[in-house]
Amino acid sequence: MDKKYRLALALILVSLWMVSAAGFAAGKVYIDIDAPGFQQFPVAILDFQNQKAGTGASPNDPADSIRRYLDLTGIFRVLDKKSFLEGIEPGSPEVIRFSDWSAIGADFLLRGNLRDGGNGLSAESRLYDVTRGQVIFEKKYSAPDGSPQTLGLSIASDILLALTGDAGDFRTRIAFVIKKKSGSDIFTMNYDASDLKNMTNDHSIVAAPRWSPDGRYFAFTSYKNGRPMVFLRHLKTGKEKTIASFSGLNLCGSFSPDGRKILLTLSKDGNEEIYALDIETMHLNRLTNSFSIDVSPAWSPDGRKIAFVSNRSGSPQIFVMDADGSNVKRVTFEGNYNTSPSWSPRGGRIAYEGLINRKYQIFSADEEGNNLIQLTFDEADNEYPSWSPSGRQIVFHSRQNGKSRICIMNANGMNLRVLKESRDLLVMPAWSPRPGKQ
């Protein structure tokens, strides 16, 4: 379908648990992934020695789970176990010739141990410095539930922390809209592309889903009772209430960074404008006045601010405006269509999709427009960039060749990586904050 003609419809419809550790090396940071010049670091992943006498390997071997969720990251280059000159043979001392690990090129070592018991899985990893040769941390870890995955999400979280000061995205979801002949409908899935699940069943029109930064609410665009509609639904309770049903357009935007207030895209007064709603009062403020269609909008991480979509220069640009909706500038000059914006987590940045040599791609610019990075280059249309919660990797919607896809990338547009892959209409990513907050 044609790229104007779908912001044309879009405007018309819609847009382990861890027990008892020694501290980590004086909370020391040990590699900077915003460098110039980033290169993945090496790290070796020692199979994880069983304590039970005689059992030999345990198919609970966490080691597996941390080499997968570590590569994920695009952070780390995990080494092949076959290129190892050392290992571990049950029952022998622990002696590590930290010369061996540095001939093949490995930066940091994990090593380890682990009990199979009746009472589920227990584990004691430790985190090695190959250069210094030291140790940077120690941990022991249960998993109740038996399972080696838990175990290595805990570890592999751990390993993130300790090395670049944040423990990343493991933990998130990803929420995202699949469109069927028969309809619509929201499902979300973990970061790994496992666990999918609906987050809707009515077969509808449905867009724009947004998780609040605090967990609790998740809101979307829904035409279940026949007319567009946004609904807010609370994710511990399942409750569900209705917070725009104006007449025209109701499309849901972002919550604010203390998740009071969500914007909001209404053409109740004749024309899409942008307005906040607070939540706990129901109040709506009017944020712009326009002739022009303005779309789109997302809040800054300090909520000073907010990005959104206008065609008042002649043709859907980004522009900025202070979060009482003065001070409107746009930003973006290149191109003459870019939509879609979602700003950094950790500021400064915003992403969005531009039209370019026919096909739709991912960039980044900082709040003034400036410093501008292409982070997509391929044959696909790639749309709705959604940043993790980190600001570390951006999750969007690429379609090539009748298949379409939810894809991850890292900040800087290396290491893609294919979530899920359907004929079906895969779109509008969004990704979901850490969990423990609700």
Given for the second form:
Amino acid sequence: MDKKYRLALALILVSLWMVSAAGFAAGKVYIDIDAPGFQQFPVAILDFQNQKAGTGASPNDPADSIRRYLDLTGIFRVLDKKSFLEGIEPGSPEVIRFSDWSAIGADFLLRGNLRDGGNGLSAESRLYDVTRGQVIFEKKYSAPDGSPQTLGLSIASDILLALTGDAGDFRTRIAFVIKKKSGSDIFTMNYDASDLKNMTNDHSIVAAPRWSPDGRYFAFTSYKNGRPMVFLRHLKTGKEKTIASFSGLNLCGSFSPDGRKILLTLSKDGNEEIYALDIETMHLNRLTNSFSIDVSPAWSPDGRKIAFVSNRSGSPQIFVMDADGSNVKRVTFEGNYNTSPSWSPRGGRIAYEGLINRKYQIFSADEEGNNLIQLTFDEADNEYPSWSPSGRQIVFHSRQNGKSRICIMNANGMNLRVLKESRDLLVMPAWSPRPGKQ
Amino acid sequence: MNRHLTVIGLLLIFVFSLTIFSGCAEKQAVVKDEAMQEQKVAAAQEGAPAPVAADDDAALRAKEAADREAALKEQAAKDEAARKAAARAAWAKKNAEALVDLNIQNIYFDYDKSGIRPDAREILKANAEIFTKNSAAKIIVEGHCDERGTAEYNMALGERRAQEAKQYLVNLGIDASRIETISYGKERPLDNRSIDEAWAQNRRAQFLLK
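Return the form predicted together with its partner chain of this protein as a structure block, the form predicted on its own having already been given.
Once more the chain from above appears, this time first in line as the rest of the complex follows.
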């Protein structure tokens, strides 16, 4: 009696779980984009129909910015408008011939209406699964600022969320250093390279710009006082304080995942060692102990480990140690110059730059150093990798023929995009966390 | 080397301009004195043909006051000139000392290394002699790298080079408390070209007296 009852309950629970799991999979995440065989989502974005004017394209149509934002993620193949078989037929917006869309290779289709009213822009849009002939979502949007980019960003974020289960890296910023003859300064820009802003304006030497994972602080090294010191800025108030000005080298490393500590490279005790500084108490804890250079520490996203560069084996190589400095293991063994470790926010992989055939290229490996992949191959020098918060993309510096670029690529090295190009050196990009995390 | 020439040039210009400046001040003081004397003469001439008894006292008092003021001014001008001369002499002495045998040379390093090379040892010995002669000056050792590799690693490598050079000087008897190190990593190359020859020039330690 008792046994039977328990068995029945277990069966019910299991079947309930299976139903909900299947429902989740069908409703939210369509394809595992991190699977090795992943192909980009082919998506068609129709120009929005303007409710007010009735005919013609509106200058406020968000379709172009949706296309641009989706393209930037590297996981969408945005189909060319010219390939569309179906024209926009005013008056019959509900009729969609899915076969026409699958014929041109679109798996997903976005249609929308725009209201270009007196108080800002508003739109409604529908995302369709072309192969199943179903609506994936239908949603209303408004941009009180009247900007089609604002609308486009919201719609693109929802498309990404619906298809991957992750809001992605929209609304993040990238910090980097512009090095001119007059000196260098740190700048920040949006993920799509818009809205360039000065973070420093000292025309000095700057290095190692770092965001805290909670988005509250920004740290960097600057020679603005005549020698290298580490500065910590509170981003909301703009208040800045010097957190390391010991004799010799003071170099900024990365923040702990909880944002309470920051790793530093200091030479105050005789040679370059790695320390963890508690930002609140200013308590300093030395982590490495060798007669060689120990530099460029990067904390793992779970806080348990720290990757760093050391030349203790004769040439600069990547090492991993426990967060208390114990259990040091060498990770890189190929080549004689491996530096700039950056830990994927999703854990598991470390990106770094290595010298191969007299060029610096970006690689990634797991934290044991296995499953090594080379991500960049061309004739350029590619350096300073930094992961996006979603862990899907990597921003890096690329230099070739006197031109310098900030580029992004997918974590597997595909879909390279140039965000910014200059004759001045653009170096040391650092991807911000997602906003609103403070 | 270029840097040292620039420093010497700047010092010379400074000393020279100081000389001109204080020279002018003296001339002005002399001119002033002549003007004062002329005034005194004029006052005396005015006073002589019209000896009016009632105005005598007042005129005398005015003359005395003017004389006293003139004397004070003269003294102040002389003091100022003397002070400037003394400052100039002190400057000249100090810099003459600093300029004694200021043939400080850079030392160079191998790629990705911070060890002192055999050819650098002789240079460091010669530099140490210069530093001993200029015992009052602080010594700044700058470590530099070539453009290859990561900015951060090169900042560490530059510091290592400066530290190694400092240690060598200390072993040669230079007081460690006189020596400061600073790394400029790969940020301040002497030669901007991307060729072996330029890289060899850029992997260096430079020495400055302060």
